[in-house]
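Given next, in C-alpha cells, is a single chain: the form predicted alone.
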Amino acid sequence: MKAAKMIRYDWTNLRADVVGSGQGLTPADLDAHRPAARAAVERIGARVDRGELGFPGLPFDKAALAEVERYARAQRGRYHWVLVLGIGGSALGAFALDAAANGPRPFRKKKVPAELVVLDNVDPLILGRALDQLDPRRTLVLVITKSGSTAETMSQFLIVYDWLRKKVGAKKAARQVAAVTDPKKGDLLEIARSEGFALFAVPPNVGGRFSVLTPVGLLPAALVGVNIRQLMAGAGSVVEDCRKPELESNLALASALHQFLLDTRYGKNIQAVYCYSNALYPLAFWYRQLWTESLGKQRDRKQREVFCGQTCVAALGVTDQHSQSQLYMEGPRNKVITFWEVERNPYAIRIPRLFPKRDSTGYLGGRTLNELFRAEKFATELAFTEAGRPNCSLVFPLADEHAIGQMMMLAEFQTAYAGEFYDINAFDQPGVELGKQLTYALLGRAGFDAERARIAAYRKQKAALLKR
C-alpha cells in the first residue's frame, strides 16, 4: 500500500533574512531556545507517560473506535439529521470534520448517510427555527458535554428532549438520543442512565478542546459518513514525530516555538490563519478555540501576572484578500500569517475562451480555476513577504480524513508545547469559568450566593453612574 502523504510546514518567510531585521526569526533565536524546546518535549512526554494527558493515545484506542463504528452502523438509514447539542470543543470539531470530508455548505457530496446540524449557541432564533424545520421522527440527537452540566448544552437538551417526547413519545424519544460525557460523574451521566440513552465516554484525562478524537468528534462524524478510521490513522501517523526533541524533526514543536518567539520577541501577538480551502475553513475555527483558550492566561505557573497569549483570527482565501489583506499588508506590524493550502483539488475546472479580445477576459481563457486559485495564494504570500510581514504555510496533501487527523494531532501537540514556552497551564480556562459561574448565579443555580452578591454590587454601581 502506498504511504499517505504528510502535511508539510514551510516557514521560510518567518526568517529575518527574508522579511527583515526585527520582523522575523534569526538562527540565534532558535539556537538559544533549543534547550527549552527539549525540556518542553520532556515535560509533556512525562505527563503523557504518567497518564495525565490522554490526547496522544487516542488514535490507538481501538475499543473506543469500534464502539462508535458499531453504533453508527446500527443507525445507518434511520435518520435524515444528526443534531449535535454542544458548544466550544463539543461542537467545533464535528463541524470541521463534516466540512472537510463531505464538503462545505451549501454544496455537499451527492449522498451522505445523514446531514449534520450543530446547535452551538443558545440564540433562541437558531434553536426555534431548527425545531420548526426538523422532522422529529428522522432526527437523531447527540448531547455532548464533558462536565455534564454546561448551562448552554443542558438548556438545549431540556428543550429538544421535551420536543422529541411530545412529538414521538417518551419511549421512542429516549432511543433517539445519545449522550457523550464523563464516564464517572455529572448530571448528564445520571440522566442518560435513568432514561436509557446510548452513552459514550470522554476519557477523564482528555480536556474538552482536546477531545475531538474521542466520541465527542468521532460519533457525529461517523454518523454523517466521515471515515473515522482514516482520521485516526492520520492522527496516529504523526504522534511519534511530535515527541521528538529536535526542532528539525518535530513540526509541532518547531511551529510552537516560532509562534512563541514571534509573539514575545517581535510583537506578533495576532496569528491570522489564512485558509485557502473552503473545506478546511471550519477547521480554522476549531484551531482558533484550541490555541486561544489554551494560551490566553493572566498568570503563569509561578502566579506572576503575564497576560500572555496570541490572538488567533481566521481568514478565507481568496475571499478575504478583498477585506482583511489590506490590514495585514499596511496595518500594525503585530501579525504573523499562517497559510493553509491544499496540494490537490478533486475538481479541475477550465475557464472557457469567451470574449478573447477583452483585456479582462482574454488572458483567462484556456486556463483553469485551479491555476487562478494557486496564483492568488502565491501572490498574496509574496506580497506579504515583500512588505516585511512574516508568514508560513501548512500544505495539506488533500482535504481528507487522513490529513485532517494529522492536523488535529499536530495542533494539539503544538498548543501543549506553546504552553510550556509561555510557562502556563495550557489545559485549564479560569477566565471562562468566571463567566459560567456568574451565569449560574443570574439564573438561580444553588451554591452561587457570592456571585449573586457581586452581580448586585455591579448593578448598583452601574445604576449610580447612569444617574450622573
Given for the second form:
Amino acid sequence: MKAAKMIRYDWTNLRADVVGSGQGLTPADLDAHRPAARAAVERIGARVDRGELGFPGLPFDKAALAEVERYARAQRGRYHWVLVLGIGGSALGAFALDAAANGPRPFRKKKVPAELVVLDNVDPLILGRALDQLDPRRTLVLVITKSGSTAETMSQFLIVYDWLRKKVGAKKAARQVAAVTDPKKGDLLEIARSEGFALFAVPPNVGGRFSVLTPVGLLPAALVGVNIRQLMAGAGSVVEDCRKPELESNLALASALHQFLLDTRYGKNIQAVYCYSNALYPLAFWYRQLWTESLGKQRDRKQREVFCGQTCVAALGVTDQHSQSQLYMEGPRNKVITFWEVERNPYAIRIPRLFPKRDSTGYLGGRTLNELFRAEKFATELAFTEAGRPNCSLVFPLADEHAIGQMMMLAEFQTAYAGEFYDINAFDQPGVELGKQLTYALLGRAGFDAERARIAAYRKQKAALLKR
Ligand code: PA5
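Next up, the form predicted in complex with 5-phosphoarabinonic acid (PA5), please; the one we just looked at was the form predicted alone.
All chains and molecules follow, beginning with the one already shown.
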C-alpha cells in the first residue's frame, strides 16, 4: 500500500532575515524557547498519559469508530437530510468535514447518502425556513451537546422534536433522533434515555472544541458519507510526531511557538488563515474557534491578568485577494498570514484559446485554471514577503479525509502547546459563561436572581444615559 502523503509546513517567510528585522523570528528567539518547548511537550504528554486530555487517543479508539459506522450503515438510504442541532465545538467540525469530503457548497459530490444541514444558530428565520422545507419523514435529527443543556441547542431540540412528533407521530419521531452527549450527566442524557433515542457518548476528558473526532463530528460525517476511517487514520498518523520534544520534528509544537512569539514579541496579534481551497474553507472556521476560544484568556495559571490570545480570521484565496489583501499588505503590521494550500486538485481545467488577440484573454488561453490558482497564491505570498509581512504555508497533499484528519490533530496539539507557552488554561472558556448566565436570567431560568438584578441595574443606567 502506498504511504499517505503528509501535510507540510513551510515557515521560511516567518524569519526575520526574510521579512525584515522586527517583523519575523530570529534563531535566538527559537533557541531561547527550546527549554519551554520541551517543557510544554512534557506537561501536555503527562496530562495525556494521566488520562486528563483525551483528544490524542481518539484515533486509536476502534470501538467508538465501529459503533458510529454501524449506526450510519443501518440508516443508509432511509433519510435525505441529516439535521444537526448543535453549536460551537458541537457543530463546526461536522460542517468542515462535510465540506472537505463532499463539497464545496453549493456544488456537491454527485452521490452523497444524505445532505447535511447544520443549524448552529437560533435565528428564527433559518429554523423557520428549515422546518418549512425539510421533509420530516426523510429527516434524521442529531442533537449534539456535550453539556446536555446549552440554551441554543436545547431550544432547537424542543422545537424540532415537537415538529417531528406532530408530523410523524411520537413513536417514529423518537427513532429519528440520535443524541450525542456526556455519558454520565446532563438533561439531554436523561431525555434521550427516557425517549429511547440512539445515544452516543462524548468522552468526559475531551472538551467541546477538541471533540470533532468523537461522535460529535464522526456521527454526522459518517451519515453523509465521509470516510471516517481515513479521517481517523490521518489523525492517528501525526500523533507520534506531535509528542516529540524537538521543534524540528514536531510541526504542531514549532507552529505553536512561532505564532506565540510573533504575537507576544512582534505584535502580530492577528493570525489570518488564508485558505486557497473552497473545500477547506469551513475548516478555517473550525480552526478559528479552536484557536481563539482556547487562547483568549484574561488570566494566566497564576491568576495574573494577561489578556492574551491571538485573533484568528479566515480569508478565502483567491476571492479575498480582492477584499482582504490590501489590508494585509499595507495596513497595520499586526498580522501573520497562514496560507493553506492544496497540492493536488481532482480537476484539471484547461482555459480555452478564445479571443487570442485580446490582451486580457490571449495569455490565458491554453493554460490551466490550476496554474492560475497556484500562480495567484505564489504571487500573494511573494508580495506579502516583499512587504515585510510574515507568512507561512501549510500544504495539504489533497483536500481529503486523511489530510483533514492530520490537520485536525495537528491543530489540537498546536493549540494545546500554545496554551502552555502563554501559560494559560487552553481547555476552559470562562468568558463565554457570563453571556450564557445573563441569557438564562433574561428568559427566567430559576437560580439566576443575581444576574437578573444586574440586568435591571444596567437597563436603568442605560435609560438614564439615553435621556441626557
Ligand atoms: O469548546 C467549547 O467547549 C464550546 O465551544 C462548546 O462546544 C459550545 O459552547 C457548545 O457546548 P455544548 O456541546 O455543551 O452544547
